[in-house]
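One chain comes next, on its own, written out as structure tokens in the form predicted on its own.
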Amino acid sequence: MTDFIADRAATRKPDFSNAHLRKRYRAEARFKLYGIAAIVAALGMLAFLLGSIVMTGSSAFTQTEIALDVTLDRAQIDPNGTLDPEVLAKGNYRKIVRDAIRAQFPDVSGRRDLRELYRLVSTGSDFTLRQIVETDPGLIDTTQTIWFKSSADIDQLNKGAIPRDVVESDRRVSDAQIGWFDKLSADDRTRRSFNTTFFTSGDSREPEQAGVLGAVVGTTLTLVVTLILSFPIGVMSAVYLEEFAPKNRWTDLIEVNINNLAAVPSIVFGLLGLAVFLNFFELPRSAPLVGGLVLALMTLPTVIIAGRAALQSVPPSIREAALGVGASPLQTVSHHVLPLAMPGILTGTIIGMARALGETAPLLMIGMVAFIVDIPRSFTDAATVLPVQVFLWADAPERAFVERTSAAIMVLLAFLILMNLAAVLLRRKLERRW
């Protein structure tokens, strides 16, 4: 009889006529609706953020160029005819470029008008011409049509960022410059090409000459130091605390401090790096070595906490089986427990490295906010990183740096995705099922 009543109760449908029951189901439906609305709102805000970054930064991947007929006069480049590289490097290339511009507009005169005319092309055009001559000295005493980068203001005008329909005093490009540029366009002497300089050069005061290669290399070197230090030390600390350390007040104190360090503001680690690595050990300022040391200290608590959680997730039966067949505690951990916990440890490492990649405050404290033009070649060379580069460009007054700031953010996101993708693939390769 009892089984019959239980079966009837299990198969009986809910009584929706009950007001309390209807209210509860309506609340459940509202809760699901709120959850869906929250997800949609989060995805919408993320799409808006990424869309605004892409729309603003995509134009930085192209650059306006102007074609000039350049006469490579030997008297200005190599008066002795020796083709000595040191002599070629000191040639008066600026005058050659300016003569080529004036040849396009022979009617322009007056110091002010000529100064505005010369601003049609980038101030780095003479360096571009020097590189061409140094690559092929046989071009001397010939006339070549060479494409030079336009100035940042002309580039913004061509991209529509500087409006033409406002009074001359409210824009950075004069009416005369607009007329000259339009004449060059009518003569098919302007074009928009892929901005290779953005990916092949370091920072510059001139937006059209600025690139992210120096920041990318600096970021890579800094993260290499961070990973080399934080991963093995963090894993060994997690293994010791979870598998070998005795449970007493000292280990409890260490665990509390590790958990507290994970929540310490990042700028505190920057102050620590400034006091210890720079002032005490006198390591080079603004170097990837120091930046990696600071970020490693900041990442260690995250790796240790995630590593301990991964070790705890391994079933005790694995340890018992290994010990039962005669394995030592060290063999049990190294051959059985640690390989099974490695995917979780790598997950914590990914989180820590992603946090390190986006940090700016601790690196500002150790001098990585400096203006660095050269590409770093070692761990002790002066360098900057992508987040700091974004910070510097966002603070620049030129309108052209706005699009380059967004473009640098896109490069930073791509760097993060590639780094996480490599870590995820490694984690899946090491993953074992039991």
Contents of the next structure:
Amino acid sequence: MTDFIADRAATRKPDFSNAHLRKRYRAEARFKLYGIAAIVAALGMLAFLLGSIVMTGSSAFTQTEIALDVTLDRAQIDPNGTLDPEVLAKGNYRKIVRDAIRAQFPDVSGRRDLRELYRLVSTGSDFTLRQIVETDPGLIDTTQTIWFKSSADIDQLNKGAIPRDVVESDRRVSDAQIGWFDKLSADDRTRRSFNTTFFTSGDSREPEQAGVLGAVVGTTLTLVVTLILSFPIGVMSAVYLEEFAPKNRWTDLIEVNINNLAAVPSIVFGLLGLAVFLNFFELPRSAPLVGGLVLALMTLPTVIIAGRAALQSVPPSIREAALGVGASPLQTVSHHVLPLAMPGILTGTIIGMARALGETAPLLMIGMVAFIVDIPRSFTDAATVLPVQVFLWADAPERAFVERTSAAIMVLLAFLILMNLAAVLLRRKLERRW
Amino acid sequence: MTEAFHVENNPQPVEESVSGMSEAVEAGMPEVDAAHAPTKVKADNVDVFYAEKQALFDVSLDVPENQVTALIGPSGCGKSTFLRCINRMNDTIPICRVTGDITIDDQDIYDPAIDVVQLRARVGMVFQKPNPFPKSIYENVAYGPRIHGMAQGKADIDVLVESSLQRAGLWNEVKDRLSESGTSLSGGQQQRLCIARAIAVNPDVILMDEPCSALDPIATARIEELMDELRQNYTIVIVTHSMQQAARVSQRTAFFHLGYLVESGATEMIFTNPEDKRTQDYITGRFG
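Would you generate the structure of this protein in the form predicted together with its partner chain, following the form predicted on its own above?
Let us now look at the entire complex, which starts with that chain.
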């Protein structure tokens, strides 16, 4: 019986025909093609996304400015000539700026026309002027040519974002304003310069005065809190669970719960933060401290899971080797296992931190969505973060916030790339030790 | 003497093992006097359980001082389990339970008062697969002395590292590249590095768990020579699958089968005149 089967099996030979071979080659070529197509599609999407962000956002890095000849009349600034900073701060700079604009267009009259004329420059121009006078009071009683930021609408007009060929009532800039601006341009009194304000100031209702620094500082402070809390606690938990804890029903339960926590929607962590940190512990609202705490809770499961995976991937022979020469369990872990697992743990932490960096929902719950002009100086100051800033600006009606939204996204991405770069460098340094 | 070895289907190991032993004698090794050597490690009625499954049954074995004791037997017979009881490496397996007594120098090593870390410093171990730390050669050897406070300064450690590497027969090959990674060495060198690492803490007993199974014959020969030298200062217990190796390097042999210690005695006796039929079947290659 078995001989019969063996005989039959022996007559069967592999199919070495060309048709069979061609079929296999075709299948391999097809598979390769699918792979390349998938990668091209993914890269194309990414390029499209980044391209559209850069196209929309890059104009936010420049700002239209208008040069005005300002007469710094002593009577308006410092009538008694005391040069007292308090007096200087109270000077009527608005009138000086307005006089300077009117000097350019002496024939404009009437309340409505004048108001439109004044709107050529930013409402922040009087502050700009005040700062100039405060830094150099010697300028009083002289006439200076000073570049003022144009208002956001004029800026958008200059950048072509507000079309000139539509009906006047359908655009935010009047025909008269366009005429004045063109005349200023013809006189070489307009220019586009680098928008430093975008990087040096906090949020503002006026797009031309709005910047991301407040959000960048807020993000930094929040992530510092997140990292300080989630990294050590996460690594400790992972080390304890993986290397020391007995394997029993309790540790199984803990493991299941950690895995579940990693999948909990982030807004739930926000609600938890609201209930626990704000309502129960009465920590300050909108503060990076609370934001960091909430994000740390959210990041912890990721760090623990990545940490455990990294520890598991350390070969057991290293543990045996260390225990074999009489290292204590703690020495085994701290001298050998943990350093070997560290690159993996860092990768996991960075993934968690990157997720925390982009998180908006839980921060809305604890009030980090508030409109905050001041740059936060401490962990308890009211602050906002970059993704929330993007969210706020995306919601703003002004045309000029569109480009700023994209620009803020670029800053956010740059932040992310910087963080990842730091992690890669750190990893490489740690790995080079062996 | 060689009667038991004359088996048609496997004559090769006979000649090798016999010649191996006679070489050792010719080389002027210390007289093997198993009966009179003081007992270093003594196991009494040792049972080992993995959860409900019993892996070792009532093992009693005396390991004499300054001799090489080989544990042989087919795979899964419990010889590695027994070896790992001697430095309590089985403690790291949570489901493992050991009963019975094991003493080293008449001291019960499973006594709750015994610190397992100190025990492992006294009982060094070399594993099947060379497992140097992914650090420099120097650091590999210096690690043990450092954590046990054996040296006062760098000079002390340098001396320990050099002498350990010399005793492991590796010094001349690595003295110019001590800062290179231990993992960059060849397999045989790595295993000798592991031996150097084990003897750097000056243990009383060295356990070797199939130390040559991942090595080529030349590297194996090197390690075997080393064992012969080391036994003057240390008590060595080696698990091996190679009966020729057991015959070449050991003075005492213990044969394990299915968790039982079937027979133990002078290597010469076990290989030439085994009492138990199972031992005879195994060493003549009828099973295993």
